[in-house]
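Just the one chain here, the form predicted alone, laid out as structure tokens.
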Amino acid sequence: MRTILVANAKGGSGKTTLATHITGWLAGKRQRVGLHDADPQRSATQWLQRRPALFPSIAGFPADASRKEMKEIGLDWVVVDSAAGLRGDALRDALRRADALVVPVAPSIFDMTATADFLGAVADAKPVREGGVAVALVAMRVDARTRAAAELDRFLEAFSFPLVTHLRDTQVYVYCARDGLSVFDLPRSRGEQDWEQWRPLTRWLAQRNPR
């Protein structure tokens, strides 16, 4: 069982939309995947509550999951939606049962500035450093025409994480959260530019695959 976590200390930097989705994207290829949300607010939980019963199947948990649980029923990968202001003692347990972490930044100076104390964490942290976890970043809600977007590219260039992708500001993913789906689940017409975007990002996923 592989687990991916979805994480940055800032609130609003995106992360469940990043876990739904990512999870949504595993379902459809078949595999067999949780979605353990961390976040006191249950945004996950809620997201998943309102999926349609035909849809990929995904297997909730709550916060209080505990990892042995979710082997139990045979997983492949556990997508954990984690709770703002990780950080400290957290979120080392937390690198330590992951495989790979996922970091989304919205273009924002506040978002920039948490992020930075954020990824700092992260590569001082044992996990990280010693090459056992994959790290990721995503730059969120992104609007390539503005100065914004620049200087989001420009900030996240400064470490040594790689930028996979960038996922555009668009009210796609608000229905998606509405209806319970991710890009993934809509007709080629819907999501087929959303689909180019996340490409590099499951291609990275794709080489965490457990089989």
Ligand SMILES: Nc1ncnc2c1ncn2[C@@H]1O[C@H](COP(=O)(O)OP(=O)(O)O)[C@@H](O)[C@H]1O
Contents of the next structure:
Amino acid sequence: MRTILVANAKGGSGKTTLATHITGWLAGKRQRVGLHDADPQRSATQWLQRRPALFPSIAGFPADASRKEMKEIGLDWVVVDSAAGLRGDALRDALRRADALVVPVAPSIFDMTATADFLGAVADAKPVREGGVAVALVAMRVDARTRAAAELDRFLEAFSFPLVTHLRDTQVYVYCARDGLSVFDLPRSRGEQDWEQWRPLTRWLAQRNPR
Ligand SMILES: Nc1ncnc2c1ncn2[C@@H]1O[C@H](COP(=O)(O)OP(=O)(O)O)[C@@H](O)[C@H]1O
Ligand SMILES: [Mg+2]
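Having looked at the form predicted alone, could you now put up the form predicted together with the named molecule?
Time for the whole complex; same chain goes first.
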């Protein structure tokens, strides 16, 4: 079972959007996938409740679910949607259980400042230092050709983690959140542009092997 942790200390950076989309992509690839909602706000759980039954299925787990129970079901992947403010021992524990960490970063000065502290703590954590957890940064709500993107890129260059892709600012993500869907559930005519932007990240995720 491979575990992908989606985290950033900042609320509203795009954690739930990334976590739900990663599960949507994996489910579409006929993988057995669980969505572990570690956020007491339960946004990921509510998204899953809105998901139409006809779409590829994703198993939901509440914050207090055990890893043993997930393993027993025979999941191929677990994606953890974490709460804002993850730090200290809770961050280290979450990293110890993860094979990969995906960090969404939005192009606002508040997001960048909070992210700098968070990435510092991530870089210091033993599972990351020892190479057990691969870390990817994702620029959220940003068009790669804009000045905001360039500023965000410059800021993220200071860290040793790769900036894997940019996801544009589009209502498509807002509609997907409302409807329990991911862009991977949409017909080609509506999803193609976003599939393209996701490809570097899905490729990066596909290379993550379980520890
Ligand atoms: N690329 C995007 N384009 C437009 N809206 C987005 C995008 N990513 C996220 N959002 C919206 O931004 C809000 C915050 O994102 P969310 O994933 O809930 O953040 P977090 O889980 O980190 O608090 C949500 O309403 C979500 O639909
Ligand atoms: Mg969230």
